[in-house]
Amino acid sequence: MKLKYALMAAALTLSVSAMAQTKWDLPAAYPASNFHTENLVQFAKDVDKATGGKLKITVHANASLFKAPEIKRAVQQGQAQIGEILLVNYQNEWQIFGADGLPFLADSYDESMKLYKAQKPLLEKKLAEQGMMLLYTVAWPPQGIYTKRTLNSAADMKGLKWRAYSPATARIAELVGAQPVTVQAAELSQAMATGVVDSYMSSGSTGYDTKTYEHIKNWYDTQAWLPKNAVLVNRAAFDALDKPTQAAVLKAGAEAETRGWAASKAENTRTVNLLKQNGMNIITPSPQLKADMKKVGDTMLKEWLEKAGPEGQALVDAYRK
């Protein structure tokens, strides 16, 4: 008789937890393997760890769950509770979005965050009007030029077949002369496998990721931008959360943040030097090369900031003070 109730106080026990779990959903659209995609999963144990298991939170790499472009409405519509986003993919939206893809703004770690930190009131703002909030972001390493040809100057850019991910990298394109074609970084290989794309502006990671060494020699280290990833929360989902819980989503997301920037800067050592070990040439762009397209860059920030007006204008001034 004891064992009889012990049982089914064990069971009420677990249907009880059970009720109390919550299940929130990440998409990512980027491989497992990728440091973005590692930092999301031990940000998810984090929380586990800190809730007793009461917020499980499920990643789903590869846009296997949502592909690159839906994630960001999959978050604000609430068939995902939580996701990652390439801000710079949402330019067309709303241009500050895209301000850390302006090529040459901001060209290193230490310049990206000081850009971050202007951008970051604005895009708080903006989230919140969407029924979203910002948890954290994460810098890809620099973005340098894949290309089979070698390039002295911008001129020998034209004609190339160049992989856009963004409306920026669309935009270089049509200032070089090259031809821009949408490809999202899970379908990158395949476009490069079948001379859909002969060229694109990427970092050392998404180079290694997606063995263009197997296809491509030449990586032009320009250092242009370093774009973010950001981990955007339903503010609903949030809020339905009890405090420790909201307390522990938004501590493991700090140190989320904190980790994602420094395995950042170690990727793009490690993965440069892959690159290298698999064939790549890593070339230093010459001088003239850097010229063109620093030029590209200024026309650019010309061009944004007339689409962003007032605020891209105040955010430029924030970031350069």
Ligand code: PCA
Contents of the next structure:
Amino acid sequence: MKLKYALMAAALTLSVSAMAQTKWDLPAAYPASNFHTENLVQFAKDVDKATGGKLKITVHANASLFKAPEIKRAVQQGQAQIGEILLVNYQNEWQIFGADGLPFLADSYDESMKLYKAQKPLLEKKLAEQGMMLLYTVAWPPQGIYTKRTLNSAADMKGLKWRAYSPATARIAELVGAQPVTVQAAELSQAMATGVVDSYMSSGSTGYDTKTYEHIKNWYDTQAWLPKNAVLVNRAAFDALDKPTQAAVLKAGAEAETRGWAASKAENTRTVNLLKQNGMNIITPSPQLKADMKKVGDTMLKEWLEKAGPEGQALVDAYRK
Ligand code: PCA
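Please supply the corresponding structure for the form predicted in complex with ligand PCA (the preceding block corresponds to the form predicted on its own).
Shown next: the complete complex, the earlier chain at its head.
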């Protein structure tokens, strides 16, 4: 008899704790070993600890739950309660999402942070209209050119089979006479192995993640821009949490932002060295190549301002102030 009551009590406790526990899925598009993903996992651990296990967040790395371009809508529609996106992927929806993908507008960590501060109120407003919250962002390391060719100027890029990850990286290809093929990071290794692409622009981080050195030997360190990942939360899912849990999410998010930007800088140094160790030539672009790429950037900023309108101009003014 006593045993029966003990079992009933245990079952009751279990179901109460199951009820009090909330589970969130966090789709992400980059591999588990990437610094962004490691930062997300740390964030999830911090939330778990701060809430005494009340909110469990599962990180789904490498586009295993949703493909990169689908994550935003998944969070908006509540199929995922939280998710990590690459902002520039969504430039066609709203130009402001693409501001951090414009070549040479903000091409260092300091400038990138400054651009983020100018962009943030706009991002928060747009995402709020879409039923989401901006939890934090982290910049990728600076973007350079992976190619098998020797590049003396942009003319040497003609005819390249160019992997694009965003509207802006596809536009660069058009402007230099290369052929853009959109391939997300999770499929990049395969695209290089099968010869679908022979070149692209990205960070040392993604070059290392995708073992680009097995296919391509040159990386031109153009430091052209630093696109940001952003972690978005579904507003209704957030509102359904009790106040202490909400506070824990916000605090862990703020800490993840600080930690992530520092990790990005360290990751830049680390992965560029690892690329070198794996036989990649890390090349400072010639003055001509630099000038040509700068011209591409100027054209793209002009085009972007035309599309983005007064909102875009206000953003650039606020950033440059
Ligand atoms: N890596 C991501 C986006 C920017 C970066 O550095 C990629 O290449 O898909």
